[in-house]
Each structure stands twice: as structure tokens, then as C-alpha cells.
Amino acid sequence: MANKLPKVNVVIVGMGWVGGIIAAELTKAGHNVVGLERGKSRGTQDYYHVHDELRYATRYELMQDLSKETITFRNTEKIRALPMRTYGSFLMGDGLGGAGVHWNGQYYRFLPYDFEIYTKTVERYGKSKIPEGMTLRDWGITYGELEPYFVKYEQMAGISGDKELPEHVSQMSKPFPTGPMKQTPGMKLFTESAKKLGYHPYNIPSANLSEAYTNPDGIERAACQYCGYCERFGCEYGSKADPVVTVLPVALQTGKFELRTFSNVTEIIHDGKKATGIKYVNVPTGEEYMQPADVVILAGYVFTNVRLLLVSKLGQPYDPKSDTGSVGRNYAYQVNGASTAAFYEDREFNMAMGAGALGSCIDDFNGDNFDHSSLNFLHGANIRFTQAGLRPIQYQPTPAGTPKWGKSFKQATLHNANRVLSIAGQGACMPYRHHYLDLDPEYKDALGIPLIRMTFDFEQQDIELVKFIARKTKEIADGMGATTTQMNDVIKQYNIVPYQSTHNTGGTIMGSDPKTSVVNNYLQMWDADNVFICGASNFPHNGGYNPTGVVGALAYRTAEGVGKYLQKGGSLV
């Protein structure tokens, strides 16, 4: 039987960005919190030895242990969906931080057109442009309501960048705290190129300090150093904002969170209308405790939220069949393939130095920056060149054609190790009736509670959408001055054996029609007013971009959301 605490008024489940982000906010605001982590404290100390590929990078450091929990997947409801055995297309964070800890850095705001990307998609080319299957929703909030909260999460987090951004990608009330990274040589020929067509690059902002920076909170931070070992790594330097370094420190200084590691939440206890609190188990312990609370705070990973609504029986389950319910629904992965290679003969580069948010970029072809009319997909990529400094075991650049082992193979990664130059397209992806997450009725984790099951495949829209976004990539890196060029354009079944993203959506969208969404724009949900959930699963669709940007403002706008619930209770739209 579990062991019942005392009541408090929030509980939060998971203390990565946005657990950490609202356990800041809400306990300078006075209120008491708990914090709930189901793996292990870390704090920058853990980093000093960090420069291990092989620890971090390979045998996954920082990642969720498979052999506990993991996922089912298939690619349609007529294939049996198997258990992802071992780590491949996308990384799961474990931990304190969790995947805030282990990102590049890159830092986007996604555009006005993805939050309200059915209308704007209907107003300008008819409601016949959007494929038959394709559930296009707008978001239940707009760019204009969200650009405060982007401002609070780019002042916490030191975010380095241009002055401004092209006008076509955002407007911004207040410019980012920080002026933008250095610029490499790869970097410049990207810019000059993208230029001279007619594009508008500008530098990726970046969360790796390009100077030191103390924010509103009074934190401070050193500036970053160059070393290449941030993605699937702690920053040694703290100069990457993480939320061990960020917010989670401004929530313990109050004496009003109280940080519980180790503790595996389990179930959300409700009476159908409100929680009631949670249950977890101490992991190491096996001992299960009752945390009652106010308020209920989902903060985990996409997954982990839907999840844990699904096996607390809170919300109605999407069922793809009658297109009812929303728990599950509207998942979306993200579009990559789209690339160019630029091979040099007579040039080398330092590419191992670096950062991970050390780049140029252009979003000539993003979101409807461009005509869609004669074209056989929505959206589109933001278009980059980065230099997140390249590590010797993983980075093997070789032209087309080259064995793929042997003296010939190692021959050419030798000779290409610094003189490859990638321009790559990070597409959106859009949602389908038939993308969607659930519980596994086969397989359950270690505790015997079941999987999420993943339900997936590209589409005709993304393989159109790569298709043009790789003729992009090739007109730009032709103007780089390379000896010869590959560009690769083609995508196919989705495979979740290879690496490809981390950026997982959906599943606990937000909107305004409680039919088709799990939450308001607040991130309250609509079958239960005190509780919040809010992460990337609040995404309807999946934009050309790295999700922490608008899931930090999110996090943001649910802390002001809690606090007003907590004053007034009921829904706050």
C-alpha cells in the first residue's frame, strides 16, 4: 500500500525545462512545490570529464535505460509494433534536466504561420489544399500572445543572436540578450552563397553563451568555449543553459521546492473531474508513495505525458478509427534527409571545434515563406550550416561510392575529415489521422505498467517536401566554392533504427475545441482544471524547427496560468 504525504499546493512530474522553468516561477511567487525526478541528480561538477564520446555519445550517459522503459513502434496498424531494443532514431533524457541538459543549444521561435498554420493554410490557397487524412489544427493561440513568454525564456536562458531577424521569420519586441556566436570559415561561404541567390541568412541564436551574461535572476554564466561537446552532453562550463544551471538553482534558493530524485511517477489519482495528486515509486527502494496536491503538473517528455494520462484513465483516448477522443492524437516526428555535401580538394576546416548551436541558416523556404500553389506539400525546412564541432567516432564523412569498410573506407574518412561542408533542411512534419500514440496491449516496462506504441510513416507530403528542400540545399552549396557537390534527396519508409531527430510531438495538443485537444491555451486541461500539462506534446504539428524555444515559452505561460488557477480555480478560458 502506498505510503501517503502530506498535501501540498503543486506537484510537478519531470524536472527538465519546463518542470524547472515553472518550480522557478511559481515558488518566487510563494507557492510550494514539489519536484518529482525519476532518475539521478547532476549538477556541472559531473562535466568536468564530459569530453568522452564513447560514454556519452555512444553508450548513451544521459538516456533513459531501455531495458526498464522504452516504446513500441510501427509504421501502420497492420504491422505488429516492436519494442525499441536500443537507442536510434531519437534520444530519450534521464535525469535531472533531462533533455535540456543534453541539447545543442539551437534556438527557434517557430513562425506566426505554425500557430495558426489551418487558417492561414485555407485563406491563401482553399481548404482543397489540404491533403485528405491531414488533421491540421491552429494551435488556440497566436504568435503575438506567445512573444512575451519567448522574451522571458531568452532572458533567463542568455540567448545570443543577431540584433533582429529577417522580417519574414519573426518580429521581436526586445533583441536577444546576447550578441550572436562567432562566425567560421564554413559559416561565412554559407552566408556569401545564400546571399548572393537572393536568400536571407542570418545566425542560428544560439543557447551557448557567446559572452558571459547574468540574468534577471542573477544567475551567471560563462561564455561558451568552443569544444564541440555539447549535443548528447553536459556543458562543463555552464555556458550552455540547462536548467541545472538556469532555474532549477532559483527555485531552491526560495526554501519553497522541495526536489524529489529517483521517483518514478506511476499514476495521476482523480475522480474523473480534478486530481487528486500522484503516486510514484522510490526506484531505488521499490517503496510506492501517494503525493497529494492542489494542482497536477505533467513536465515530462512527449511520451511520458501521454503515457501517464493514458494509464491514469484521464481524457479520452484518440481513437483513429472514429476520429474521436484526443489523448494520442496528432503525433508528428520531423522531416530530415534533405542535404548537399560539399566535398573541397584544395580547402581543410577545423571541424572540431564547435558548438552545438554554432551556425548560419535561411528560412527562405520554411513554414509559407514561399507560394505553395503549384506545389504537392505544405510548409517547408529551415536550411543550415553547422558547426557543432565533429567527434572521431561518429563522424565519418565519405563521397557517394566509397566501400563502407576496409583500407578504402578508412582512406577517405581520413582524407575528408576536415574538408566536408553539409548544408542540411530540418522539415516540419504535419499530422495525420493515422499518426498517433497509445498504450501497447503486449508490452509492458519494469514495473509492469504498458508501453506507449508509436504509430508511423512519412508521407507523400514529406517526401515532396524533401524532394525540394534538397534542390535548396544544392543551389546553395554549389555557390560555396567546392571542388564537387552530393546532394541527397530522397526519403523512404520511416526506419527508427538511425538517428535522425529527438524532436518528438504531439499527443497532448493544445487548441480551442476540448473534442480535439487535451488542453487550453493555458495548458489546462479541459477534462480536469487542475491540471496542467505542457511540453512538445502540446504541439499539433511538428514546425521546420528545434522544438525548446516555444516549448521554454509554453512553460512560461502554464507558470502564469497555474498561478491564476491557484487564486481563482476553474478554467481560465
Given for the second form:
Amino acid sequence: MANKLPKVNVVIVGMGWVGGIIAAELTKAGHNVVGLERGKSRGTQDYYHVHDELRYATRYELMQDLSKETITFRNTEKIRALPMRTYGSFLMGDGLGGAGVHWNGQYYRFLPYDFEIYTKTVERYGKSKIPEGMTLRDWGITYGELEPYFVKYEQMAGISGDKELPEHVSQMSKPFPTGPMKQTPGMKLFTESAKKLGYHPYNIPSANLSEAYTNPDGIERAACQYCGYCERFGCEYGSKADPVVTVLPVALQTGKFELRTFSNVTEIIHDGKKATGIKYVNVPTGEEYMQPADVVILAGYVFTNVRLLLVSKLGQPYDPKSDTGSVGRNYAYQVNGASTAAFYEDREFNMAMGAGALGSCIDDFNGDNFDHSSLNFLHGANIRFTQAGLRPIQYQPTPAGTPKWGKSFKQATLHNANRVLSIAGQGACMPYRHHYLDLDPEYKDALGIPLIRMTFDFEQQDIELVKFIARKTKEIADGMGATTTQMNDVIKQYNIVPYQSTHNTGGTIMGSDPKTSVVNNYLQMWDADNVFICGASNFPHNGGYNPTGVVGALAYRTAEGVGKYLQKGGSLV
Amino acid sequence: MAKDQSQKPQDESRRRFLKYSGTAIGGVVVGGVIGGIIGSSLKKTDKEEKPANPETPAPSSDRDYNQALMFFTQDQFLITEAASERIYPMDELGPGAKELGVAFFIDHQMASAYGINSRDYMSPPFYPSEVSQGYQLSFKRKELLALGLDALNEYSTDTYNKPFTKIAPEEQDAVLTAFEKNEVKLKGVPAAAFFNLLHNLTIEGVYSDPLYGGNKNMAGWKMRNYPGNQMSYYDVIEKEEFIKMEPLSLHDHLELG
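Now that you have shown the form predicted on its own, what about the form predicted in complex with the partner chain?
And the full complex, kicking off with our chain again.
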């Protein structure tokens, strides 16, 4: 029997970017908030010995313990889903700050096209452009409506970037609060080549601070040192914006925020119309607690948000056969794989140096910034050169045809360690009727709760997109003065083994139709108006960008929605 | 050459310099210029010191007591050493896996939480799988590795009448290739999965921080001009030219008490 605790205003499940932002905003506005995090507490002092590729990058120190919980996966409904037993394709975070701690800090707003993708696609190309089975949806919010919330996130995190972005990228009502990151020789080569081709390169907006910055909450942070340890690592300087060094201290300072770590939420308690609270397990002791609350906010990673709704039987589970229900719908990912490697025989670059969000990019072939009339795919990719710091275990650069081991492998990797610049596309991922999340019928977590099951594969759309984008990466690379360039323009079946991207999206999508979406544009659940769900799980499709910028903006939007709800109740739309 | 270095006593002056320079002090934001200074001054120090006392025998305190076995039998250790050396061989560019201590690294890893897959989902049931679904066997890494090493020996004995450590390097390559291509069927050992594990562990042993027992004296890093654990590149990140730095390890960063 669960211990019943005294009722609180608001309980938040998950203390990553979303939970942290909402906790800070609500407590500043005077509300009492309890934040539950299933992992441990941590801070910059934990990263004193963080420059350890084995421990953090290949032993996944900051990631969720898969022995306790993982997901199951299958390419199609025809095969049995099996558990992701070890890490590969994507990495789920764990602990205070969540995946917001081990991110690279690449910040994008998404394109206006993304938020109205269905309408704009039909307007320009007609309905027939959307292939059978592609469940394209407008987001129920426009870029213009979301714009003020991007600004809030940028000011809080201290996003570093150019004064203005190309017109087809972002109209910003306020410039980034700090200037762009430094430029490396590789970035300059990319920029010059892209300009010569008539494209519009810009510096990747960065949450690794280009200069010391004090944000509107009074939080001071130091400049990035370009040490080359961002992705999969925590930042010992606090230069990379993460929830632990930005929003969580602000929430704690109010005295209205109670943070409970090692608290693993297992169920939303509800009566079918409203949530009354949540149930959680204290991880070290195994004791169960019931936390009543006026408002429940799901702020977990994609899989956590979807799974909690499904195991709690809240909302309508998606059924791909009848195309009904909403929870689990529109799972999407990121379509990477289009790239060109430029090999330089005559010079070496300082590739060990870098920052997670250090790089240059173009959006000339992202979204609908180019004509798709004669193309067999929709959307596109952000094409970029990044200098995130290449580390020796994970990075073994060899020209095509080099053996995977032995003397020639060794010599090729040593020779090329600092001689390759890679231009790559980060492709958008369109939703399909048969790509979804539901509960696995067989496999369970350490507490006996069913695992989430993913059914996903790459489609013809993705194969065509990669082929097209790859040619653009080659075009740019060919203008960068390299000795040779080698293009990769092929992706095949989705394989969960090689790392690709921790940009999983969908499952609790937002929209304006309660039948096909889980939440409205305040991220308030249609089926229970005191439940808010926020994260990349709200994305009806994934854009050609890293998702955190949009997640951050949606979190500010959610906080505003919860504030309104606490005042007047009911549906906010 | 690298062997000589491994016998060299700990360079106290280097440690003092690091401490003094501030790179070993936690939490302090240090300018990247320090990285550059350390790189150049350390190189000088090395050069000056080498001829000073080249024949001094290493004091006993410099013996590497970390080089002992936690998991392998001595036979398994020697097979691992021989096989990893074929994957990452010594050549004119520098040491191979053997000299870098990779077999000790692998031994220590197999005795760690990683060897028993403590953070992997190892709950049954286990079913035949698609390649796209990843590792689906019930073998833990230490079990897979031990069985695979025995199988390497058995296969080379069957093929060449000698154990793996006694056959010629080209024959060792042929044996490893047969495992890589999953052509070996021995006692249910998943040959390719074993080879992949051995391959990954070898690369990790060559390039992980020397604290784990491989990458002896950071010689793996030095071969590819990887600077290791530097605190800052703030002042050099924009430079056009390639900057060689003497690498630093986490040991150099340790500041206790």
C-alpha cells in the first residue's frame, strides 16, 4: 500500500529541461511545486574527471541503466519486438537535468514551415504530394505564436549566435543574447564554399556560451573553453547550458520548490477525467508513495511520457489498424546518413578541439526552402560542418575500402585522425501510420511494468532525402580545397545498433484535433485538463534540426498554460 | 622506444609544473594559452631529461602493480595479447596493442561491471533476432570473451596443429578473419559477436585514458597527436596551423587533499 503524502499544487515528473523550466516559472509566480527525478542529483562538481571517453562516451555513465528499463524494437509489425539490450542508436539520459546534461548544445527554432507542414505542403503542391500512409499534421501552433517562448529560452540559456539569421531560417524579435562562437579553419572552409555556391551559411546557434553571461534570473556562467567534451558529458565549467546550472537553482531559490531525487514515477492516478496525483517508488528503498496534486505535468523523455499514459490507461491508445486513438501516434526520429568526408593530404586540423555546438550550417535545403515539385520526398535537412571535438575511441576515420583492423587500418586511422572534415545533413523525419509506440506484450522493467515498444523503419521518403542531401554535402565539400572527397548517400533499414541520434519524437503529439492529438497548444491533455505533457513527444514530426530549442519553447508555453489553468481551470483552448 | 619510457620514473618536475600552472586545479577557468605552454615546455623537459640519466634503473616504486590479472587465466591473457596485437599491430608508426597494455585493459574490463553487463537489459526471454535489433544473446561479455578465446585456440589447433599464440601472424590473421566472418562453428560460440567484442575492446584499450590499464604512457594518443585531457583550447581553437601538444591524462589532473 502506497504511503499517501499531503496534496501539493503541482507535481512534475522528470527534472530535465522541461521540468526545470516549468518548475522555475511556476515557483517564481508563487506556486508550490514538487519535482520528481528518478535518478540522482548532480552538479558541475561531478564533472571534475569528465574528460574520460571510456567512462562517459562508451560506458554511458550519464545514461539510463538499461538493466532496469529499456525499450523494445521492431522494424515492422510483422516481426517480434525485442529489447534494446545495450546502447546504440540513441541514448536516454538519467539523473538531475536529464538528457539536458549530456546534449551538445545545438540550438534551433525549427522553421515556420514545420509548424504548419500539412497546410503549407498542400498549399504549394496539392494533397497528392503527401504519400499514402504519411500522417502529416499541423502542430496547432504557428511559428509566430511560439516565437516569444523561443526568446525566453534563449535569454535564459544565453544562446550564442549571429546577430541575424538568414531570412529563410528565422525571423527573431530579439537577437541572441551572446555573440557567435569562435570560427575554426574547417568552419571557414565550409562557409566560403557554401557562399560561393550561393547558399546562406551561418554559425550554429550554441548553448555553449561564447562569452561570460548573466541571464535575466541573475544566473552567471563562464565562457566555453572548447575542450571538446560535450556530447555524452556534463560540463565542468557550467558553460554549456543545462537545467542544473540554469533553471533548477532559480526554482530552489524561491523556497517553493521541493526536489525529490531517486523518485521513479510509475502511474498517474485519475478518474478518467482528471488526474488526482501520481504514484512513485523511492528507488533505493522500494517504498511506494502516492502524491496527490492539483496539476500533474509529464516532463520525461519521449518514451517515459508515452509509457506513463499507457500504463495508467489515461488517454486513447493509438491503434494503427483502425487509425484511431492518439497516445503513441506519430513516432519519428532523425534521418541522418547523408554526408561527404573531405580528406586533406596537405594539412591537418585541430580536430580534438571543439565544442558541442561549434559549427556552421545552411538551411537552403531544409524544410520547404527549396522546390520539391520534382522531388520524391518532403522536407529536407540542415547541412553542416561541426567541430565538436573528435575523440580517439569513437572516431576511426578511414577512406572507403580500408580494412576494419590490422596494419592498414591502424595506419589509415592515424594518418587521417586530423585530416578529415565531414559535411553532413541532419534530415527531417516524417510520420507514418505504421510508426508508433505502444506497450510491449512480453518484456517488463525491473518493477514488472511493461516496456514501451517502438515500431519504426526508414521509408522511401528517407532514402530519397538522403540521396538528395548527400549530393549537396558533396557539392560543398568539393569546394573546400580537399585532396579527395567521399560521399555517403545510402541508408537502408533502420538499425538500432549504430549510434545515430538522440532525437526521438512523437507519441503524445500536439494539435488542434482531440481525435488525433494528445495535447492542445498549451500542452494540456484533451482527455484530462489538469494533466500537461511536454517534450519532444509533442512533435507531430521531427524537423531537420536538433529538437531542444523547440522543447525549451514548449516548456515555457506549458508553464504559462499551467499558470492560467491554476487561476481559472478548464480547457485553455 | 615506448618501452624505455614505460621504465622511466615518474617525472616529478612535470607534476609540479602542472600543479603550479593551474591546469590541475578544479573548477578554475583557465585560458587555453596554458595548454600551449604546457605542450611546448614539456617537450623541452623531456628532451633535456632523457640524456641526463638514461641508465638509472627504475626504483621498485615504479613497477606497475596494476599489471596483473583480475579475470583471465594466463593462457587467455596471452591469446588476448596476441589477437589484439593483430588487430592493432606494432609498426613503424609506434607500439601495438601488446606494448600498449591492451590485454591488461581487457582483463580489467572483464572483471568490472562492464564484463557482467550490469547496466544492460539481460532479462529473458531470448529469441532469434533480426540484425537490426542488436545483441540478443544471453552470454555476458566475460563469458563470451572467455569462450571465444578458447575457440580461437581450438580453431587454430584444428587448422594448424598449434595453439593460437604459436602460429604465424598471417595465420593468426586468417583465424581472426574466419571469426569475423562468422565462419567458425564451435560449441555454440557466436564467432562474429566475439570478434566484434574483442575488436571494440582493443580499440578502447589503445585509446582510453591510461588509468584503465591500456594506452600505456599515452602512447596510443601520441601516435595520433591526440592531446588527451586538456582543460582549454580557448586561445588556440581558431589557429590555422596544427598544434601538437604533449598529451595530459586524468592522472595529471588529480589533485587530492
